[in-house]
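Form predicted on its own, single chain, as structure tokens, below.
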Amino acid sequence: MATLRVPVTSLDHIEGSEDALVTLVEYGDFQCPHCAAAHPVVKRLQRHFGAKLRFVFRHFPLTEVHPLAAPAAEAAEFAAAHKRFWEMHDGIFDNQDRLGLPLLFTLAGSLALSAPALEQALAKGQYKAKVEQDFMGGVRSGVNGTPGFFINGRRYDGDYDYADMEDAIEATARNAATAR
């Protein structure tokens, strides 16, 4: 079974406590329809598990098939630089059917971020290195498609439907609680 080769650090985009029993890491692509389908599942899992679950999102844009994934990831990093990563993340997935530069600029504006500054950042590739760093971490961890999930450092190869992921996270939480 593949394991997460790049540990979670403060440089990651994290929702939830460091003390959570379970850490769910997703390598995702903002243009991937499977990632968009998994997005509400992850949100539901977060609500269900509460403080037991920490969620980490890392970029894994499959640019050969999803040409808008990289600029979307860079726009999310632009938002992160202004402490608005999760709002941009959710906005992109919630509006994936309209994904394009106009949507990214609209989302930036709705978050009180400068659309011209985002446009400049995209033109300069200001956040490209961070996105590539995430991608390469995924490659080293054996990610070969999106969404790629890891539960407490072990790749989750099951379906990303709610019931299967809930079962996997619950089992991991029980094991983690026993080990503490």
Second form
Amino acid sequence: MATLRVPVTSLDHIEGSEDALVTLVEYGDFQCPHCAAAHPVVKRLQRHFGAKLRFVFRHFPLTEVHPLAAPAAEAAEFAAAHKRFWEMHDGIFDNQDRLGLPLLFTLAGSLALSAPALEQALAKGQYKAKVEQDFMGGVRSGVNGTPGFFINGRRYDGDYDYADMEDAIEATARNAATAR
Amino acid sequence: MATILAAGTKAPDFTLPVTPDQTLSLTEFRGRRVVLAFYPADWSPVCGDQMALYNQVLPEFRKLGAEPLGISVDGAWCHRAFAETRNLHFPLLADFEPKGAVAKSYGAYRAGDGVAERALFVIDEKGVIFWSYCSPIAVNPGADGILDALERMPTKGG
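Switching forms now, from the form predicted on its own to the form predicted together with the partner chain, please provide the structure.
Every chain and every other molecule in the complex is listed next, the one we just looked at coming first.
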């Protein structure tokens, strides 16, 4: 059973409390249609579990098949540097059908971030290393495709449909509550 | 699940088509490490399937002195179309005729289904299996086990 080898730290993109019973880590690719399909599932899980669930997103761009996944991930890191990671993350997945540099610049503009500054960051590869670090950490943890989920550190090998994930998280939450 | 060849076993040699008009033999890789990845079929539907993942991890494999080889019972033309679509930069071997013969020699053939298992073999510089792993057919084994094995291997001359 593959386990998460890179612990969640303050360097991660996190929604939810450290005290949450369950931490769900997603390794995702902004150009992957399965990740876009899983996006509303994760949102619904967050609404359902509330404070019981903490969500972490890490980059896993398969750039050989998804060439736009890299600039999208770097744009999200650019937004993160201005504390707007989740807005960019949601904006990209919600508009994945028109993913491209123009969309990334438009999203930056709508978050009151400078599109020219983003363009420069992408050209310089300012956030490339951070994205690659996420990717390799995922590989070493056994991420085998996207979206790749870990529930309290254990790779989730089921489908990403809502009912299956809710069951898996519920079971983990029960165990975690007993252990406390 | 079939019983695959274990670590310490000499890797059975093979010569298989790698394109419609070229063949590749395991002996050509003597002195280098090989990651032999059997898989059931081209055109797996999931994003970032096994071969696309290995393609993305290729620089890391090569840094550790290893060349990945994908192998399935699909024919060379099928492999070519698959490799072009996924932009793959490593060879795919066609274990097509006699069907699955090489998979059988590694204990990695599913007779009932007529396809190879999802079986991984890390083969050392002398052609001996250093590590092997057979994944449940529906589970992509990822690359962590391979990278761990390559890191555990003694370096040449050491």
